[in-house]
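Only one chain is shown below, in structure tokens, and it's the form predicted alone.
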Amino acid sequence: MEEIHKKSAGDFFILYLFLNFVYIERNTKSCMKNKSLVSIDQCSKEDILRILDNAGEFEKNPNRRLLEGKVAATLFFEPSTRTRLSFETAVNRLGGRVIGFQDASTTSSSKGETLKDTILMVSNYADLIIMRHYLEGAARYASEVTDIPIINAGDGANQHPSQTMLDLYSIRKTQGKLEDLTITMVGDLKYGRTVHSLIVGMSHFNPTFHFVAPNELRMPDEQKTFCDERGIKYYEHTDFTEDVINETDILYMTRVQRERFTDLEEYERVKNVYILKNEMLENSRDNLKILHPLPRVNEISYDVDDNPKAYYIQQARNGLYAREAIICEVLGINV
């Protein structure tokens, strides 16, 4: 793609090296064994429960002044309005201070400066980084190369923690509860790293998966597999039926994403394949709640968003709370 040429070549050799001799799973064992959230498997049931409980707790009181004298750093590689906002929003109500970028095009890495020398560079003026990055793995190297906390806001298709924790948050707040539910997935399964990492955090508690998606953008394998070592059971469509809808708890439909799409043509054959309209949801079930990570393009009809099962725009509000609990938990501030 036209833009990954523009990206330096160091990136890509020091993260080709990084991904091929360190052993992933090292730091997986404790969400904050090394002070960095970089993926939502570093996150245990007991991490993730109590994540959410401080957030309940933000919820309550979002402006505490827990971050006074404290600066933290965001680096968005990629572009973003939510994430960056609602990070930079949960830092300033807690107190604390932002810089940072959002457009790459205006900093040193244009120059051709190395993802390693941002990072330590970065470092010597924050207490936390919270970074955005186009390449898979870039926040696990960020966290190798800095004694300072990462936060992974997104890194290409691979995870998304934060969005994950602000959709469990969601999800246990409109079902009283995490255990036992059927969520069905819809659109960009291959490239979507909200759905990749909700499979992930929802496996602690015993889901139902429906994935619908084209054949070009089904769920990868590596997800599959991931829930058959765990006997998770899941169900594979190509159609996108109120049958389907009518089994389900939680709808979390998502956008077909162009920028992750080197050939136009086939991001044309499926970006308006599955369409979610309200009377689809006629026969649905009374808990039904329909979730986005947005930003939507035309995946689900405006007459939806007066029906009280849809929950997206709430959803993002409650990224503000998450966000919060994430920030103090990799840094150690007891809520």
Given for the second form:
Amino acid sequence: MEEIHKKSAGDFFILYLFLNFVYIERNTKSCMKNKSLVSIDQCSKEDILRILDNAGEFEKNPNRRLLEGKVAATLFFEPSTRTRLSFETAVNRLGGRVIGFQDASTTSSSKGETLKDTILMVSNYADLIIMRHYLEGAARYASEVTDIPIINAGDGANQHPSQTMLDLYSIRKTQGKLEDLTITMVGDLKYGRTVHSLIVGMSHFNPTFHFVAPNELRMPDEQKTFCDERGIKYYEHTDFTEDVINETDILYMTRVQRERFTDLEEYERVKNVYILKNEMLENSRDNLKILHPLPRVNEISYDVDDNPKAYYIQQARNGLYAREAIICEVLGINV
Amino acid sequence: MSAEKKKELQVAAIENGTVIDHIPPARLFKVASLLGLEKMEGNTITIGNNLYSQKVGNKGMIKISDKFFKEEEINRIALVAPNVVLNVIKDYEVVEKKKVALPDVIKGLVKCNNPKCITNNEPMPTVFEVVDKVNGTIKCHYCERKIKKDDIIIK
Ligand SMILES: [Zn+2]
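Alternate state requested, the form predicted together with the partner chain (shown: the form predicted alone):
Zooming out: every chain and molecule, the one shown earlier first.
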């Protein structure tokens, strides 16, 4: 009896040591590398290329049961049907299950629950959280309060890294490379978070930028300083002309929204200046492709849609492959 | 009395405590409130402003007896008056001169200017990275908004 008692105590001690070891291992791991994807600037060149390579594998075969038995939570504190459907399709095609909500008004956060409590509650159930929030910094904070990976699907006007990843995927796919490309960004360059993140994402690949925008919506100094510090060439224009288009590889169009203007007369003056029409593409490069984060309003005329250089619809489909690759990346699943 | 001795007395006229020197006159009262001087009881406090200094022109100075500041209290001053000098006085002698410097990271002191920042909507401490020590520009760790020195709001 005494003997048995002793033995089991010893076993418990070994178990205790083992659990401690697991605990420490887990902690060091999360200190060394946070597996959440909160912002594109946390990705090195190698990270980007690996995720894009994996996205290419998912384009060849989107249906792979790599998430078998796993649960992903999609927490949309702010509704975004397009992004949510893309992420949920990605989880489903990987064989995982989805829980979540699509509107904060139906959740406990509308009853005053803190974000921290919501995240910790969901962490009890899910292996991964994909979240969109109207508050800026929400995803970073969430990644600090939980041990499970967070994918930022947009935090206010701040970051939306899966959009950048699908933009990069679209650029590489259509150009065959990311290096040494000339990218022209048109429209709202002041508030457009997609163009700011694309600058960061492309900064590893020696790009040349043309920034085409009305004065009120010019590229902010912060992004221009970022380019200066890295020796990235950029040119600013207020006129959207064929001259610029003709030396461009990627034409990245964005919405010019009325509510962004303090001076409505300026809006009336410029609202039709930044519209792409098919005839403007006549002498453009053969490899030119037109991208747009969608939804568009009127900044691309419908006669452009039939031009083979229009790529914005396929671009959205690439979002599925990029998101499958991102999900596997943060979960540490080899593709 | 020699000019040098007089000058020394002007600075070190407390037995033990801290003399905060080279405060820009316009920031003097901000520094005083950041240090919580109005709540300090039992310490003799002398505040002088628009004192002439050959080195920096006009300046402000605060002398607090029997008070020695902790690192994080000093960091508070660095946000509004980055070139301040702290003289630690023991037995009428300046035993240490500390130049305040902005730390790399500021936790819990500053309010984010962005109303849509998570830190203004959730019970949590703010975290700012000091991105430009020379000009005193800080960046919110959460919403990534950059705030210039003059726009910094102390909690
Ligand atoms: Zn903030």
